[in-house]
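Coming up is one lone chain in structure tokens, specifically the form predicted on its own.
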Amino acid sequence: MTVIALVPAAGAGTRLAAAQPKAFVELAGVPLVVRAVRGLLESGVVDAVVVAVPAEAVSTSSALLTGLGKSVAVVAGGADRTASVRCALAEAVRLHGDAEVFLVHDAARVLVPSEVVRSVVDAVRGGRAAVVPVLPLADTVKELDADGRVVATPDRATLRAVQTPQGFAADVLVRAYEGVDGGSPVTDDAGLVEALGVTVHTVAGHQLAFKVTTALDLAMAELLLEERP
């Protein structure tokens, strides 16, 4: 099965407080998006990657990312994550009409172990239409109302934190995005698939698959890289 990864990387990353789009912030001298794409390719199960970047950064990004191999394509993303995934998906369909599996991966999850990527792909290849890596929650979660008052305490034993890459049978993801009306941005692609009535399955995630969102996350990622052999 041909596996194509889509990487939305056009966000501003305001919580990181950087002077450039978050995906291009460097981690130990290498932009986050380069590390993310390299990790996907090094998993050994991803055939090609399509990255959606800010329109003004397409040329420089192409020079940066195509150095990883001819299997990496760069397109202009949209105003939000949802639009960027749609742009990458459209380009992936155009370039790889035979694709059978699509992955959607956050450019800011740069330390995802290869075994997580392989687990997701293996599950889709095994017949699952949608697969997400997850971790149990360590903290208690409270549900609040509009005024910030606690209205419920869900049982955390039934809750999971969702990571990426999320994997989908190609036709399922295409169908899910055909139904997007351009309203509120979607932060979880599996949620779109759930709305189709398709069952989403899970595989074990990994603590290293955290998302670099704040300066603290970036510092932690740098420390973890230093500790690697």
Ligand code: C5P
Given for the second form:
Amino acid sequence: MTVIALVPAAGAGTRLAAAQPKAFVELAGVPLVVRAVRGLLESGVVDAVVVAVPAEAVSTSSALLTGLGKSVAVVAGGADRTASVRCALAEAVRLHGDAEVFLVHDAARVLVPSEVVRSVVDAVRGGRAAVVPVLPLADTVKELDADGRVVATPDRATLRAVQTPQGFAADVLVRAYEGVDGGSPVTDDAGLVEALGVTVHTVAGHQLAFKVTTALDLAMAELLLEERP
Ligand code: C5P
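Requested next: the structure of the form predicted in complex with this ligand (the form predicted on its own having been shown above).
Following is the full complex, with the preceding chain placed first.
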């Protein structure tokens, strides 16, 4: 089965407060997006990768990323994550008409272990149309109203934090993105698939698949790399 990974890497990274877009912030000398793409290729189950980067960074990124292998393509992303995934998906469909599985993986999840990538791909290969890696929550979660007052406390035992890569039967992801033109409030691709009425399945995620969002996350990733480069 041909497995193509889409990597949205076009975010500004406002919460990281770095001088350049987050994907190009270096972690132990290597840009986050390079680490993320390398991790996907090293899993051994990804045939090709399409990365969406900020429009002004397409040519520099191409030089950086195509060096990782001829199976890496770069496109301009969009104004929000959904738009960026949509751009990468359109290019992936154009380049890889034979794709059977699409993975969508945040460039910011640089330390995701290969075993997580493999278990997502295995589950889709095994017939699941949509698969997400998840972790139990350490904190209790409250639902608030617009004034910041607590209106509900969902049972923590039924909640999970969702990571990437998320895996989809190719036709299901294409269908989920039909008619989506950015500005969509969904924060992950599985949300769009759920809206189609397709069941989303879960596999075990991993603490190392955390998303580098803040300066603290970056410092933590650096420490972890010192221990296991
Ligand atoms: O903002 P957030 O951390 O949710 O972003 C998750 C991923 O989506 C990041 O890898 C980021 O680069 C990407 N993104 C994108 N295009 C945007 C906004 C975010 O590709 N316009």
